[in-house]
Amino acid sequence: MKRLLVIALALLGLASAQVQVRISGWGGTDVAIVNGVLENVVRPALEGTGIEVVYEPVEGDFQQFIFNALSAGTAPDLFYVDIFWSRAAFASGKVAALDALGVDAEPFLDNLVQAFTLDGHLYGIPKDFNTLAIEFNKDLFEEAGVPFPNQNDTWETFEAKLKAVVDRLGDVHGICVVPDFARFGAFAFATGWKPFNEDGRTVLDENFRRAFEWYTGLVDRGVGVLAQDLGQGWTGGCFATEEVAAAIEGAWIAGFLRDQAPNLNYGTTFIPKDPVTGQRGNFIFTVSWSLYEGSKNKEAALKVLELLTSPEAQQWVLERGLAIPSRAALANNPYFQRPGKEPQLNRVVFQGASQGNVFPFEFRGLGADWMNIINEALSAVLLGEKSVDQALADAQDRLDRLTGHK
């Protein structure tokens, strides 16, 4: 009995030494990814440290969940922060400044680090990221006898190739067009246009107008088709049905095509350049792992954060085609050189973060309120409800009111 008591006390002492770190993020497909990283990388590395990781995925509105939890003081130790609403989270004072805790962001792509830096402080380590690329149907281009889109294309040469496919095949469209700044914005950035000037005002100048006219004119010029006219909500949906020759999407399209169009013979190249500036534009879509300022287990949470974003974790995710790594050193990873459509797609998306005028998918905390104004201008012109002049004038007026310049 005495021996059993000693063992029980020993186990009790071990249990009391355990530090539990709660981590949370979106549900859906991310659950399999995070669980895979935890089981294959994080938990084996934590053996013997006394640190236990508890994963709490959230189905539904994760942004609402995390803001409520931060406000109530019940937030998990580590959690996702989407770049789209990052400023509001960081400005809340509820997210810890990682640079003040000695976290080294040097190994990560600088564009991504800057995306999670506010007022000189680092509030998140980029988990992974995406940019936009052009996916094209090789079979359609070959059938039409048209050269594949490539990294030297400008808007003009890219459009000419799409038009040639449409004219020669007759029963397909060049590309689906959506009234969405998340796609159109890449072309506006290519012109040198920026979402905000030094005064914090959004100015829809001549550069913006040039990109706006080219993008919305694709349908009238017989190259593009509205996604909704094909019964689709995004360019990837049009692409999977082989009703269009090309799409504008990130690496997230790979899993969708793997499921919905496994035999689709596609290639990937970079977003075409503005023929005037010679530059291409792009977005960075990214998510960070961030630390709750009120965490009682910061030291243990930082250890888990280090493992979640370690080279081993990112290599594991990359090799399964699940996400694009955020560590700069992985640019020359052998995975990117493998033959096949998915490694090529991931390589182009990875390199897209460092080519041309690239901006994070974030709008000074104004988020959807800012973006919807431009989306509605795009929609009004694409649907023939307004002229370009009227749509841009109306959008400028609304943006001035939103940004406090009227």
Given for the second form:
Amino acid sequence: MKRLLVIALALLGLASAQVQVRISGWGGTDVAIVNGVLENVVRPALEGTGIEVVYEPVEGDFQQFIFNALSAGTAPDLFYVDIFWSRAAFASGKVAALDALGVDAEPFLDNLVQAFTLDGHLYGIPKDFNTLAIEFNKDLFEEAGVPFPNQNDTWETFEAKLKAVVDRLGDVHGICVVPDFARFGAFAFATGWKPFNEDGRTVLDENFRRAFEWYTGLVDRGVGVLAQDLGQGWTGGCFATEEVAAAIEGAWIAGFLRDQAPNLNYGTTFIPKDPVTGQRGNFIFTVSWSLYEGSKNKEAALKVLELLTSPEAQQWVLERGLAIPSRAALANNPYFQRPGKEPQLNRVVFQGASQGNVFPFEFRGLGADWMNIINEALSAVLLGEKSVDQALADAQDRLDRLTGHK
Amino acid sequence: MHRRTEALYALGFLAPYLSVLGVFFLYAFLRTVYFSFTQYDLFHAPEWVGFQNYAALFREDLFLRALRNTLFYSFFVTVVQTFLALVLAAILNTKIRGVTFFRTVYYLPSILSSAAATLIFIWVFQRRGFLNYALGWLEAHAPILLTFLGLFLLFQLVQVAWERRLGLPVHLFDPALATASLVLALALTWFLVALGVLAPREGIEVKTVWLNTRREWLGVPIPLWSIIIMNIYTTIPTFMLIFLAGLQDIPKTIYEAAAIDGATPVQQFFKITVPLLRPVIFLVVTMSLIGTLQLFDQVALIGNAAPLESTITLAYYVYNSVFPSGATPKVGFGAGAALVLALLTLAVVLLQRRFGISERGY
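Starting from the form predicted alone, produce the coordinates for the form predicted in complex with the partner chain.
Complete assembly follows, chain above in first position.
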């Protein structure tokens, strides 16, 4: 009896010495990734420190979950912040400024660090990131006797190659087109167009129009097909069924293709350049680990944050082809030089962040409201419901009202 | 004394429910009223702005569109689904072979969760989905179908005219003659197709965009029509069941008496069934109005498959204001819209009670 009591007391003492750090992110494939990092990197490193990590993945709308939790004071110590809603989250005052806590962002890609910096303060350490690239079906190009798309392609030469594949094979399309700024925007950026000018106004100028006409014209010119006409919601879906020769996606397509089309022989290259400016455009899609301002275990949480974004953790994730590391030093990692379709895809996506006009996937906190206006203009033209003039005029009008310029 | 004890017991039993109601309804409602007069983003302290939110709401295009969509949707769906549910219930209340089978089959759609139903319908409504395919098939085969219909009518008219000339009092759609006409028309149509005189039209492909469009039909966005069709399909069975229960209560003798007096089934339906079912119709109409005014799930589930402005309803507007994708929550705004929705629901139900079908029976 006495012994039992001693053991119980010892356990109690141990429990009280433990500091629990709660971390949270979205569900889906991230559950396996984060669990892998925790098991292989974080927990072994935390042994003996008295810090225990509890991982709470959230299926469903993570933004809604975290905004609720932040306002109710029940947020986990560390959590994901997607670049898309980062500004709203950081402006809430509930996310801790990491620079004030002495966190060093130096080893991370500057583009990404900038994306999580607001008013001179750093609010998150980039966990990983993605950009867009062109994935192409090697077999289809070879069968048609057309050279593969490559990094020297402009919109015109890229389109000509796709057209040649379509003309020679007959039963395939060049590329799936989606009325989505998350894809089209890369081409608009290539022209030198910026989402906001100094006054915070969005101006759909001549440059924007040039990209808009090229992109929406792909279907009419017999190169593209609307994804929904193939019963798909994204360009990766069309690509997996080999109904199109190319897709515009990020590295996330790798896992999908591994599942859905394991034998698909694909290559990856950069987004083609604007023939006028000679530049390419791209998006940075990224997620940070951020710290809850009201966390009671800030010190322990910072230790966990350091481990989650450590070179070891990123190496572990990279080697499994699960995500693109945010540390600049990993650019020369031998993994990227390995042969095979996935290392090539990841290499192109990694390098995409530093080529041409690259913007983070964030729109001054206006989020989907801003993007929907452009998406709707794209879909109206692609479906033949409006002329380009009409669609752009309507979109400009709505954007002006949204940004308070009307 | 005895009464007081009884009241205490009653309160005791009601307490769990009352406390839940107090916390999740009364408290939440009062908070919503308060927030609707403030600017509040969930994080910083609410800032009192008076009626500013309400004024801004009625200046905002998206809100007005949501209001218009909601009102039309609610009115149209309630009228159509109440009528169809009643007709279906009346048919399934008759003594026909295998009626239990039909009752089960017609009830099935309401067992489907609205998430599952919406996903199935998104597939049906795709540009190369089932609906367009079916419409395209009908359009391509229209010459054959119309020929068949024309032949059927022709044979039927000839036969009826012949019988009547012989002095026989046959009905225009006499079943025996109709069967003969059907066989004849089918045979002749088949013959014409086999000869190559009739052929399906080539190259007909219906490409109506049902979801991803801003086009309107009768002043209502086409995607909203899609939701209307979907909702009517999934809600009719529930109301049909309620009507069926009501119909079982109407004494058969009334119908028998009417039949002896020479009332046709249609006359019986409008003169007996409808008036005697008034309390049930009231229940169904009220439930339908409240349900349709608060339509949310199907709009949310269709999501990006359709432009927001073409499907948005007030309930979705509220949600979208409080949890906008990629932007700061506008809770005050959302609370204002939620109250407008609540008042609207109350007003519509009261108006319905006052001027529409009331629960007072015959």
